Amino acid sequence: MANHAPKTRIIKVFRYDPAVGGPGHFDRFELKTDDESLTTILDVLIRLQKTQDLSLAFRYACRVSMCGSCGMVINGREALACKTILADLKGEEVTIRPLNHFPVVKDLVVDMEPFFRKYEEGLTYFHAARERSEPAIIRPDSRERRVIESSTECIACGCCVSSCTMANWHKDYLGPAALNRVFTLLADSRDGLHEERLARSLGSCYHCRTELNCTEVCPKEISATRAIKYIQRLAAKEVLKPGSTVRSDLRELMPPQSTAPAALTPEPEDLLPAVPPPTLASRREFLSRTTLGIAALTIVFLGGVLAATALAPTLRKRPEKWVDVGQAEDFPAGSVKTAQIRYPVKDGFYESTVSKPVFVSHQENPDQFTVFNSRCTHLGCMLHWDDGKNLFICDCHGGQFKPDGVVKAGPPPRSMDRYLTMVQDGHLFVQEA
């Protein structure tokens, strides 16, 4: 079980006022938090600004992963500060400072204007193909809907930019946020922007590299990069089928190459990833199951992708596995108490800890436990428990569970997740993926 004692914490965050200028500084304190598992960096923040410093300035608003406001750098790593839990982050220092290649207005707060800019720039809003009396409908389930699922829940954070170093080299680059918006318009039949949205982002799609640094610090897990091939696959396409009557302008955007085969040229369908439902294929499962259909094309055409294709082989599916949640006789019967469960996860070369917070609900049977996921099924949210109310609370929306993780106050529309659970040794185990 996890060790939940008070521990102290050094936290460096870089402080910047524009009224004295400079390249800025950082500042040093100490912090005490009884329990660091229940803790976020945004928790840690606001209790500086509260208790040390009142002139500490950091941006923030939903403190659900739903706003994008709080991005900034961790330890070294783009992330939200209310979705980094304190506890996962190792040694004694915690350093904090601002998102990379944004103006900084006042200690962690940066400009997104360049953001927002080159948004507009890559010509992100939706303008009809035709006219229509009844809405468009497009099925949940459709291929086309599933291909660009995952990639339409970007919450506008800056923090795959601030990841990219193409964004420091290239200041035409529109960057991998505005890429990402870009590929599902493109790739929606109802757009009636195709060809210029297209011209207009091809060539930032070859400032990429292929880093996969917008992918790997991504909150919401979408794949940035996913989205920039798919644009230059589009355009390869569209330039060599036959009867071609894309502008020349599109074309000289193309890196210059001889005429493909036939066999090379990709079909319409060819376009849309295979992704098996209900969920648009992660990181780590896209580029395991596409990457080595895309090389034959990248060789003729994307030079760029050719580093992609090299990471297939290593990122396959993880393994499920049993993960120690403690020691069972440390939750009595009829009590519910949160532990925290760490394991490691490595995805390609990167190699990572994970660590959350399960609710374990333990039952008189002695061998009978319940293991809950604690995020809320409505929008993620942190869920507590209420021993007085004997309930499950979400408190950013009002969702309330029953102790058996059955909804009993919206809005979360499902019970509370669960995972397989077994004792084994007088330990509790519960399995994740």
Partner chain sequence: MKKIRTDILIIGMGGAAQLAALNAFDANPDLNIVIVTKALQGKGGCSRMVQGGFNVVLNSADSHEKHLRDTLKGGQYINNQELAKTLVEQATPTIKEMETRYGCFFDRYPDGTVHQKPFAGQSFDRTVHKGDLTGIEIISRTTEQIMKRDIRILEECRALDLLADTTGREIVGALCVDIKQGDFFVVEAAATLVATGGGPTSYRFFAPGPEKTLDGMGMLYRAGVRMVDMEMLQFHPTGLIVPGSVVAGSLLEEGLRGAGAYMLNSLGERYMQRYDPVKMERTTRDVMSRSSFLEMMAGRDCEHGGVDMMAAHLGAEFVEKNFPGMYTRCKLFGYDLARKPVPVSPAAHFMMGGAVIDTACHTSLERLFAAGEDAGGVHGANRLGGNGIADSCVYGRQAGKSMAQYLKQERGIPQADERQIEHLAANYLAPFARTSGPSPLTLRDELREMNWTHVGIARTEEKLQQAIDIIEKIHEEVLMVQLTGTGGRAYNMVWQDWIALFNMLDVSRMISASALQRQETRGAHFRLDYPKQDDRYGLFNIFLNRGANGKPILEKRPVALKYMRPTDVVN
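With the form predicted alone already on screen, would you show the form predicted in complex with the partner chain?
Below: the lone chain, stripped of partners and molecules.
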């Protein structure tokens, strides 16, 4: 609320003039604000433009977090300018730069074309399974609606894509936002492009390293990570399960020894809607290039499914990055400890440092370290280790995991995510993307 003292801040804004070209630079402004708690970053930009530099360019439309036009990187983190309150930003300086992975048009304005192109590639549009004259009867507490929840509320702001360190590593990676929409359509019993969509998206899902950046930055609190994991499980169940009637053409493509790897068997609390596989309705509206793409991708994704396990990203070729967790002897046998890992991340413009906690569990028998991601597999909240209860606990929705990471209670759909580990020269390392 009001009653805050006026405050002056240094605002550093990325500038790029298309007429000049080059790498761009930062301009430094000073701005005095009467009440920072009533001032958004969008207000800051509007004021800077009005009072200090008329040529400053940024994008907005609704100014109330509904259109997703004003995504940018504010103090190193993706956010909507119209939803970020100045008072909430700590420190003297505020640094504002355009979203990563997108070509810059001018200053903070990026070209969103790649976003929409990726989005479209995932066949992210409803295609009625059959003609109906009346809205389908679907109970709000039905499985599918509980799975889809508010994930359809994406406003296509691009924050998740910008935060994703994988998005610009793989030409064919659809990225979190598109995959989230794919997921909501796959879960929607009314939709008729089930198999094509699955074929289109599954390969993409194995590019995800479960870093959860997308989940963290999404202004609508959507977890694309959850969506991606859903698609993987769905595929495991529908395509690879022996005797599955789905997509026999896909299964024919598989090598003879192909059965689902153990790690891919759906976990008990799977999220699949109880829906018979839809038959394909008319493909009239389908663009012909789509079909070609599917054939090509099919082969790629099968390779991906067979070779990878849900948590073994190392099977894909890419530079390995091992991050030091600490001295191995600091994690005595039989203990579970929290450690902080830090590592630099390079994106389109800058290198930033990721810092996040991990859990190190040292089991006595066999003598080995397990390092867990500290995010709950439900919606990505931070877990904490409770020594008394001997459980990992999520305060958001009450999820609980046993010391070996297996779900004990609550909504988490699967075990905790773990890192690949290695011990070298007395130090414990985990592999990061």
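We call the rigid core whatever largest set of C-alpha positions still superposes within 1.5 Å between the two forms. All of these numbers come straight from a predicted model, not from anything done at the bench. Numbering follows the first chain given and starts at 1.
With the core held fixed between these two forms, F401 has its Cα displaced by at least 2 Å.
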